[in-house]
Amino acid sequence: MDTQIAVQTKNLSKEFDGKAVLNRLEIKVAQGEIYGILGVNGAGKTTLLKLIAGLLEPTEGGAYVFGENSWKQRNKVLQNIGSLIEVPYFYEHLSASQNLSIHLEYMGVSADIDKALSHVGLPDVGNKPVSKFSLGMRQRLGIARSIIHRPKVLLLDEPINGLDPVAIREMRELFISLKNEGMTILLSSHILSEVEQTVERVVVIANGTLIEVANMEELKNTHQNNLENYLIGKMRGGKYND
């Protein structure tokens, strides 16, 4: 597999109760990218990063992740991984600082646990404990705990869920940040404008299936005056009119 790929899926189907959830998904995502995922609830997004992420055991065939098969070798996938899937959990009586340590002791790993919360607007919270955090603010938690062990690829379910606009500017900063450090990242999100604004290539799933890869910029010039129309047409299942 080529090195340049960081990740990339082949013939990838999962079935929940005979179900098809994603059909024969194939993508790749190059090396320091910010590839974008968009779909409606339902349309496979969140099965398609947990099985990147070695969560999940495809139906029939594999994600990799610079070559590793994510099910057969997770143990060591999961070392080049960051995510927030879903609704990030923590220990509610401990601290920040110590839901960030515990982690880091799993990993195996050592990092500036101060530091990874100022990276994401939580600095002096560290000996908060987490259940007197709000919504935003353990999002932001999430998306800390995600990178303090400086993986290769991050992979985030909607990342800016509960976030306020100024948060969400923040969190697009430091996701191209972290780009321009060469690491790659897949996002989630159903706020499309933020999509526009952060991701390089975007690919659309609806009902399991791959309806469009496309570059960003490219859309944008093409479609300028309705790119929002545009892309909920495809995500209803490619139908659009002009």
Ligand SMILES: Nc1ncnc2c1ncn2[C@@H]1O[C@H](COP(=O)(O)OP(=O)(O)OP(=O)(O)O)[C@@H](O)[C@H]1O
Second form
Amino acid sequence: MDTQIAVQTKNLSKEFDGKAVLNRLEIKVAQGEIYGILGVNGAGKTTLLKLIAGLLEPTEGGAYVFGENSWKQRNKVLQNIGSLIEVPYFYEHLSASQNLSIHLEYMGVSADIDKALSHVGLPDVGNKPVSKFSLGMRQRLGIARSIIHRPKVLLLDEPINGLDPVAIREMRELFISLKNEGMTILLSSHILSEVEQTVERVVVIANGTLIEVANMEELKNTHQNNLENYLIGKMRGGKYND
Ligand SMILES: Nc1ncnc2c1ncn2[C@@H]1O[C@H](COP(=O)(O)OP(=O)(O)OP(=O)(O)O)[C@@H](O)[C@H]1O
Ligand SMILES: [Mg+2]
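Go ahead and give the structure of the form predicted in complex with the named molecule, now that the form predicted alone is out.
Okay, now the whole complex, with that chain kicking things off.
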């Protein structure tokens, strides 16, 4: 096997105000994989994604995207990633199309904005100001913005937040088609059913510590009737009572 590593963290640690939030985290994400980060509220999922995106400086260790250090080489890393982390921010008074256009200008690339909007199920609202968007529409627009420059790596923090079941299915199909085009996707979630259905590999973190990395198909086979209990046990920090 000679799969290229798209994202890697080495001894990655982060403290806020002297309190450890991530402890020596080591993960490896292969190119073209959909990788899930599972953890309860406060486990460290967003912090991990921010460190990978180069939005935060690690206290120790590092995150790497195609071998480049996310913090020290963040201008280069930025070119290779698309991200939707926490609530997406937009220029509220501007339209969806204008927001995407500004992003493309910033990234120094061109793309078909109308196509990107229909890709995420927003075909007819390109000219509407974002201030008039619903939560789900904002989330869809955030996803459009994160993929429009065709990044190699996509970082999605709770991507199905605020989406209805139809949109959730559409997004899952979109993620799988992006993966089939070779994109590597890291997504965080605490929604077990979504992670089970979407990701190929999962890392469970609890209190900033890696509890388990597993292949989702293997997990499903091994824990056919009690996968939810098993994963909840892991999310609690590894204590599992069958
Ligand atoms: N800027 C910050 N300053 C201080 N503490 C922070 C900061 N950002 C996060 N934390 C703390 O780090 C821990 C992990 O937060 P993080 O947002 O990464 O968790 P999460 O897994 O994304 O949670 P959620 O599921 O609620 O989004 C929490 O205890 C949080 O309070
Ligand atoms: Mg979070």
